[in-house]
Every structure is written in structure tokens, then in C-alpha cells.
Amino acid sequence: MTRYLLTGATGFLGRELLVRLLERRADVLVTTRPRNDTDPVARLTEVVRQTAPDAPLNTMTVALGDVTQDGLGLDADARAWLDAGPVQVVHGAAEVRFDLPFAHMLEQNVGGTKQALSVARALAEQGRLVRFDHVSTAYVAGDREDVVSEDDVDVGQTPRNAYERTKLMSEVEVGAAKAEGLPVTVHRPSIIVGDSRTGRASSFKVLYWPMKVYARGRFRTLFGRPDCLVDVVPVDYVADAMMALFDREEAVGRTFHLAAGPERQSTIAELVVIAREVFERKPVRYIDPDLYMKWLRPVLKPLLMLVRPDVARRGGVFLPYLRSNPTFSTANTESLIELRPPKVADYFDRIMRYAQESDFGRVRLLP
């Protein structure tokens, strides 16, 4: 049975992949950063228990590591684990916030990918690399507004923030490794939200932040276009799709959009209507983002800093996503696996209800 090295196991998607691998009884080496106040094994055990209480733990090996360090910063015991047989490297560790400095994002996302690739190359030289699976994002497409092919990488688009820029740079690094002959598969999720069946989420970033502002009645003016397309997928679909692709040898050398795609994407207005019903709030007021940026921002931003500083500081990073977005082709994905994401309207109320009941992560709810 294939053994797995998994980075990013404590992340929103990473923990879902971890429990699925453990449920398969696969041997998994997970890396985690050292923390002074937490035993690493206890921390990962808690992550598994929060995600899937009944998942077995006897095939999980925990190693301290740092994706920005040489060889992922793995100690001698972890390197011995790698030497014991064939390994599939699944690199999911990344910094996903939009508002952090570029230098930090460069170190974490691009530097981390380079280090993961260096481990994969060493395994390949020893004849023990099964393949390298890289978790990217569909939003390497940047400011494109057309239909994006899964085979497109850098086609002249402009990234809209440091996250998109560094994830695109990371894909270029992975593409170079593939050109060298490394067996590579790239997974590109779109905007990941909670579990479609329960609404459960372990992270409340990206789409959740503007929804939180609205749910708490702090602000109901949206600098966005109601007809702007938004591609949203639940975390259970992304994790299940990746697991299915792990089993397909034909996935090697290809890129897969794990996205709603042209047939299942939604609009901002459709999501807001559902959120309004769940939160029982007044209707949203829409202001065109181009109008706001050109004429209103110089006047409104100073006022917002006084009355809604959280909106003024953080809201700007979301403006490009409320103006326009690409459509993601899912042709490669649909050609290899039968699994399809559910339509957003069929589960988005559960996503928002869980967010509200957990106070957007401040209250811990049982799985």
C-alpha cells in the first residue's frame, strides 16, 4: 500500500485528506510546526478527533517540520520513515490569507513548494517516489474573466494579490519539475467552504469574512456586482475528489480544477439571498466596485475607518472577487472521476447556519 507524506495536515483541506487516508489504513507521515505550548502528537490527534472522531490513529506518524527549511526541516526519525519504502508526497501547506506581505507569502508558498519538491526529487533519485501531488488554487487564473482551461498556467494574467501571485509562482516551479520528468499531479480547488452535508468548517476565511460582517449586522453595503460569478465547492467534495484522483495513474502529469465549473457556479446575488434568509437580515445594498474605486473610495474610506475600521482594513482585499471572476473548465476532472460537486444552492444554507451557530468559529461545535 502506498505511504503518504502530507504537508498542511492541520489546514482546512489538509485535515480532511488526513482522516480519509487514515480511514484507508494508509501509513501517513504528517509534518507540523513546533509549538512551545503543544505536543505535536497531541495536536494532530486532536485535529483528527475534531474532524472524524472514529478515524484510526495507528497508521499516523507525526514529525516536527517547517516547509521553509531544507528538506522540510524533517528530523532523523522522519527521514528514516521516508527511507522505509515508496512514498507519495502530497504538498498542501500554504499561507492562504490575502492581506499578508508578499515577502512572507513568497517564503511560505513558493519556498515551501521548492522544499517539498526537493524532497520529492531525492525520493525519485532513490526510486521511491510514487508521485508528487500539489495543492494549488483555481485562482492562479488571476484577473482573467474568460473560461480557464486546466492546462493553462501563466498565460499573461495579472494576479490580484500576493496569495494568487505566489500560488502561480509555485505552479511554475511544479511545472518545471514535471518537465524534468517528476511524476506530478496538480489539484486546483476554487473557493472551499464547509462540508455540504453538515455545514461543518474548521476555518472561516475568504467567503466567510464578508458573510460574518453581514450576519452580525455590521454592514450591508456590498461593493460588488450581484451578477458576478462565484465558484464555490464544499470541502468534502474537494477531499473526496483528490482521494479519487490519488487512485488514478492517468492523473500523473495533469492538472485538475476541483471547482463547481460552468454548470454549477453561482452568483453573488444567489448566495446573498440564501445568507439573508439564514441570518434574517435586511437586503444587501450593492454599489458597483468600479464606481466605488474611482469616485467614492477617497471619501468613504476615511469614514469607514472611523465607523467600521474592520471593513475598511480588510474589505479591500475582497473587492476584485466581487467585481468579476473566471469560469473554470472541469473537463480534465470529469474525464477521470465520476464524482461531481453539488450545486451551491443545495447546501449553502447549511454552510451559513453552521457558521452562525459556531459564531464563525468562536464556538466549538461537535462534528
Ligand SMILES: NC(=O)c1ccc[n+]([C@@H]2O[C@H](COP(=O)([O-])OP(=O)(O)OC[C@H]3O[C@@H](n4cnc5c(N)ncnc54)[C@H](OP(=O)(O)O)[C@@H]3O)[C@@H](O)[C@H]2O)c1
Given for the second form:
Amino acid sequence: MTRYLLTGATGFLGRELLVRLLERRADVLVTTRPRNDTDPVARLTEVVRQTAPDAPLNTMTVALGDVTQDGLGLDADARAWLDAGPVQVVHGAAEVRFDLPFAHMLEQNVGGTKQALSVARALAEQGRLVRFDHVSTAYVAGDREDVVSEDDVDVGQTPRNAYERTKLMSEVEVGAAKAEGLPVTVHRPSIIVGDSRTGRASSFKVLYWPMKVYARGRFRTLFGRPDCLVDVVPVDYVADAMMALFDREEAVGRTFHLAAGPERQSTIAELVVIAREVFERKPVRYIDPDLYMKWLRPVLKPLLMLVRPDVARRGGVFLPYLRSNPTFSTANTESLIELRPPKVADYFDRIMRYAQESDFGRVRLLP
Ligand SMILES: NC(=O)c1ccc[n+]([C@@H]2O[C@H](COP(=O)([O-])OP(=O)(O)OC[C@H]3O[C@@H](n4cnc5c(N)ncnc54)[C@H](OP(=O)(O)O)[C@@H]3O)[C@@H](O)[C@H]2O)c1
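We have the form predicted alone; now please give the form predicted together with the ligand.
Every chain and every other molecule in the complex is listed next, the one we just looked at coming first.
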């Protein structure tokens, strides 16, 4: 039975992978950053309990670790665990925010990937690396507006923020390791939202922030295009698809979009109509982002800073995503696994309802 080293296990996607591995009775070493007030084992136990209350815990081993540290900052016990047999490294830890400085994102995302790769290389040298699964993002495609192939990496696109840039740089690092002969698989989710069956989410970043602003009813002007394509996928699909790809040897050396793709992608207007019905708000007013940037921003931004400083400061990072996005081909994924993401119309109301009931993560709902 494969043993797994999982980074980012406390995160939105990582916890879903963790419970699926534990449900398979796989041995998993999870790394978590030290927190002053929390015992790491208690923290991970709570994470599992909140995600899947019945998941067995007896094959989970918890280690303190920080992906920015040498060898992921693992202690002697964790290194001994790694020495005890073959290991599949699943690197999910990353800083997932669009508004943080490049230097910080570089350290976390590129530095973290380099450290995870260094652990994988050491395992490979001892003949104990099963494979290295890297969690990237479909948005390494940056400002592209065409159909993105899973085989494209850096084709001259411009990343739209430090997150996209450092995730692209991380993929380049993973590509170099593959060229050295390391067995790597790259998973590229698009925008992850909650569980399609329950709406449950453990993190309310990315798409949730503009929805929160709308839900609160204090701001309903969207500097975006209603027909702008947007690709969202529920977290259960992403985790299930990754698990299915873990089982396929043919996945080694390849990249997979875990995305709605050409058949199931949505538009801003479609998401907003569903959100509007759930939040019972007035319709959104759209202002074209190009018009805003060129003519309105110099006048509106100072005004907005006075009335809604949070919207003025944070809203800007979402502007490119509300203007245009690429289409992500899912040909590689569909060629290897049968699972398909659900259509947005079939589950997005549950996502919005859960977000509203939990007040976008401020109230903890029972699993
Ligand atoms: N969310 C999305 O829409 C989305 C879309 C596409 C791809 N992805 C990718 O999916 C992966 C997981 O994203 P997510 O949304 O689940 O993120 P998340 O909820 O913010 O979780 C991030 C995880 O990374 C860990 N982490 C961050 N910095 C670390 C460090 N220095 N050392 C050790 N652990 C560290 C966090 O640990 P702590 O609990 O200690 O903070 C947490 O477990 C990322 O690689 C992301 O780029 C996400």
C-alpha cells in the first residue's frame, strides 16, 4: 500500500484529500505549521472530524513542518517515517491570496515547491519515491483568453498577480524535475468552491469575497462583464479526481486540468443570477472593467476609499478575473478518468446557501 506525504493538509483542498486517503486506510504523514496555542495532533484531528466525522485516524501521522524550511522543516521522527518505505509526495501547501507582495509569495510558493522537490529527490535517490503530485492552478495561464491545453506551461502569457506568477514559476521547477527523470504529475484545479452535495466549504477566498460583498447588500456594482467566462469546480470533484489520478500510472509525466472545461464552464452572469436568488438581493449593475480602468477609476477610487475602503483596496485584484478568462481544455483528464464535474446550475445554489448560512466562514456549521 502506498504511503503518502501530504503538505497543506489543513487547507480547503488538502483536508478533502486527507480524509479520502484515511478512508482508504492509507498511511499518511501530514505536515502542519507550528501554532503557539494548538497541539498539532489535536489540530489535524479536529480538521478530520470537521470534514468527515467517521474517517479513521489510525493511519495518520502528524509532523510539524514548514515548506519554506530546508527539507520542509521535518524533524527526526518524520524523517524516520519517510525512511520506512515507498512514499508518494503530494504537495498542496501554498499561499492562496492575490493581494500579497511578490517576495512573500515567492518564498511560500516557489520556495515551498523547491523544498518539496528536494525531499522527493532524496527519496528518489534511495529508490523510495513512488511519484510527486504537485497541486498547481489552471490560472498559471495568466492573461490568456484562448483555449489552454494541459500541455502548455510558459507560452509567453503574463501572470495577473503574484499568486499566478509564483504558481507558474513553481510549475517550471516541477517541469525541470521531470526533465531530470522524477515521476511527477501536475494537477491544475480552476476556481475551487465548496462541496457540490452539501455546499460546505472550509475556506472563503477567491470567488467568495466578491459574493460576500454582494450578499451583505451594501455594494452591488460589479466592475465586470456579464458574459465573461468563469470556470469553477466543487472541492469534492477536485479531490475525487485527484484520487482517481493517483490510481493511474499513466498520469505520471502529465498535467491535468481539474476544471469545468469547455462543456461546463459558466459566465459571471450565470453565477450572479444564482447568488441573487439565494441572497435575495437587487440585481447587480455591471460596469465594463476597461471603461472603469480608463475613465472612471481616477474619480471613483478616491470616493470608494471613503465609503468602502475594503472594496476599493481588495476589489482591484479581482478585476482581471471579471474581465476575461481562458477556457481550460480537459482532454488529458477526460482521457484518463471517467469522473466529470457537475454543471454549475446543478449545485451553485447550495454553495451560496452554505456561504450565507455560515456567514462566509464566521459561523461554524456542524459537518
Ligand atoms: N482555492 C482555490 O480556488 C484553488 C484553485 C486552484 C488551485 N489551488 C491550489 O490548491 C492548493 C490548496 O489550496 P487551498 O485553497 O486548499 O488553500 P488553503 O485553504 O489556503 O490552504 C493552504 C494550505 O497550505 C498550508 N501552508 C501554507 N503555507 C505553508 C507553509 N509555509 N508551510 C506549511 N504549510 C503551509 C496551509 O497551512 P496552515 O493551515 O498552517 O495555514 C494550508 O494547509 C494550493 O496549491 C493552491 O494553489 C487552489
